[in-house]
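Consider the single chain below, provided in structure tokens and representing the form predicted on its own.
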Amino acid sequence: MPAAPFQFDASSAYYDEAKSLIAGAVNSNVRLAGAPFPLCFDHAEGAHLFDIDGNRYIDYALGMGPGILGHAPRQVCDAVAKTLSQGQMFAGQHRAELDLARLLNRHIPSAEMVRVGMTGSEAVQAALRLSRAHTGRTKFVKFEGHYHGWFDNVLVSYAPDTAKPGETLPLPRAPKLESQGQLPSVCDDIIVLPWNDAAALEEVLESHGQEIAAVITEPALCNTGAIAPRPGYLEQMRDLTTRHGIVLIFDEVITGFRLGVGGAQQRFGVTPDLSTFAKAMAGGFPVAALVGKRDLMEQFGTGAVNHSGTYNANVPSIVASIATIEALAADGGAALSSAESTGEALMSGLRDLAASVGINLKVQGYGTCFNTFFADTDAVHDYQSYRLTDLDRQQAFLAALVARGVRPTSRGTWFVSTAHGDTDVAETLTIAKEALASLTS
């Protein structure tokens, strides 16, 4: 017998209450899609999360990513504990910040220097910078539908306006400001391109070349469909930026130790010139960091290249990148492998009640981030083809999954963790089942 869909009666009072001193009743405006509105939430345990209403959910947002380890890894939180009596911020070096470049180093292919952060959207903006004053240029290219953070010069065709049928868009596309406030002036240097076309690439590179410090790209798409690189598409971008002598920028914050503990660059044999991580990191905890070849990364050491923060390094977050990364990377990176398992099994799992109910829903993506949306087609492989997709059916399913216990995202991203197991995956279906049957009764 199904189960009765969710109340939120004491999610309501709070949203509510909040709303009148918290802008929003939320701290990030990402939060403002929650379904059935922004649910408060009282504890987090493994791959469960708990409402204040009591309501208990498997947990496939995970924090928008950064829980790989499941919510309070023991491993994470009693590393981090040990610290918390020594002290947190020393406006000084402390000896685990070594420790935690010896790591990234060992295990990520572009690191050859690091440096650490607290956002993945500081991250972005060093790596920029870092371009712009090593190549003496200003115009970046970045792709439509990637997110890069939520800063001026980035916050750009993250969601642009979409090709009318028959209509062929310009090449390159028309920027798009994503917020009132944005200087507009930001557009003059950015360059917007569809992804996955290398062609479209190289036609820009050619002509602008000389113009351009940097291409920066998600080298798998998951901010916007979970889209995989076609084959040989990175391989290009890394060759036409090489040829041109622009920076290559992999934007691994959520990629980073959820496709591979070296990240996505591990994973597809590509090695960019810069790289950023974040979210699954520290397993938590705020952290982020830029890491990529020395002759780019010194000048950070000589002081040509400013990069600040107060709480850059602190203790907690580089104890706790160094318990989730030696817990990602012991006996060969078999918890990420069993993770990666897990999510293949659902998402195979998904397609098979999808056929059984005959049901358009589509998922894609990898074992540890994948993408649900319902289509006719599966020829989903960039932002313009992923808008083409029923997204009012997508938000009706996301809808009817998180009033029955199950909680993706709000943009239909699934995060799988080391936590979640085959019983998970089991209760999963069976919810999802339900879901699906709700939107065609």
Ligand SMILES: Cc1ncc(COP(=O)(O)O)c(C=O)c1O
Contents of the next structure:
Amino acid sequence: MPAAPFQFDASSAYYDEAKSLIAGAVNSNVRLAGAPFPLCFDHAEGAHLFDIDGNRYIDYALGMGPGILGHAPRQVCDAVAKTLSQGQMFAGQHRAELDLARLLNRHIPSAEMVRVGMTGSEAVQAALRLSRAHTGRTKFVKFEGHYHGWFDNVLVSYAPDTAKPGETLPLPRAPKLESQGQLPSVCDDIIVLPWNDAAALEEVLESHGQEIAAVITEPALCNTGAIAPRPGYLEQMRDLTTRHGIVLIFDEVITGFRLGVGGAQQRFGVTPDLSTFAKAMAGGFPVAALVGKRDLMEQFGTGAVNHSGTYNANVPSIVASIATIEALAADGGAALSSAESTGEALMSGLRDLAASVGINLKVQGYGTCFNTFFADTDAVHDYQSYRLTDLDRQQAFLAALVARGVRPTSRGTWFVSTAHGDTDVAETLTIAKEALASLTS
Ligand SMILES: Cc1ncc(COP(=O)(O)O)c(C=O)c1O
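Please show me the structure of the same protein in the form predicted together with this ligand, now that we have looked at it in the form predicted on its own.
Expanding to the full complex; the earlier chain stays at the top.
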């Protein structure tokens, strides 16, 4: 018997009441997009999430990525609980900061020195400031469809217009501000390019290289689909930035501790100058890190470049980071490899399902982070090609999944954790079959 779609009465009552006190009833604009509307949750454990109506979901949103060990991971919670009575912040250092720095240094290829903060958005700002100070240049390159946080200077061309049929977009692209209230002047210092296009990058660096402080990229595009870099693309990006004296920043806020214990840079064998980490780093606790080359990072140490934050390196976040990274790195990264295998089994199950019902569902990405969308082509390699897919059908599929107890992110991305297992995969595939059937019935 197919499971009856869920009821959301309690969430609905919560939503109505919350709207009068909390803007949009949510505290992050990303959550406005929740299907069927922004739901209210009660608790979570392992791979499962429970809402206030008592509905239980196999959760592939995982807090938008942080839950790499699943929800409320025992080893992380225990480690944090042990320190709670010792105090949280000292306006000074504590020993665990050095332990974490050693761990980051050991596992992340680009990490010669580190700074720890609270959010990915802040780590990105620190990276850009450092790049400007280092090069004495002001502009930076970002790519269409990439997300680097919500601050004025980077919330640009995350979701720009797509080319009309027959239209060739200019190079560089016209930057698009994504929010009212953003300073229009940020566009003077940003160069927006299509991703996965080495020729475009080369052309622009050849003509404007002397003005560009940094190139910032998600090493695999995980904020628009889950798109791999073309073979050789990151290497070319590395060569071109080196040739022009430009700082290369990998924004590993999603890929970090997910595509590899040492991030995507370890997996792809390309070492940037600076990289940002957050999300999966602390198993659900708030933390971020900026790591990179010594000569760059030391500018913070001399005081020449400012990076500050009251909550930076608070004890619970640091202890949670250590427990998470140690769990992921143990036995040569066995836990992360196992999560990846679980995710790959789910990816191939979804592909088989799509083939068996003759629907153009595509499954793209990596075992621990993949995306589902509807298209007749496999040639989805950048923002523009992803946006040509059938996004209305994708949203209908996601809503049908949520209504039956499977919860990917509202962007069609599935995060898989070490807590997901074979039973979750089997149950997910049963529900996915029903959800696909509901689209065609
Ligand atoms: C690649 C990337 N960079 C930066 C950020 C911003 O991080 P935060 O939400 O912690 O500020 C995000 C958030 O989703 C991200 O995906």
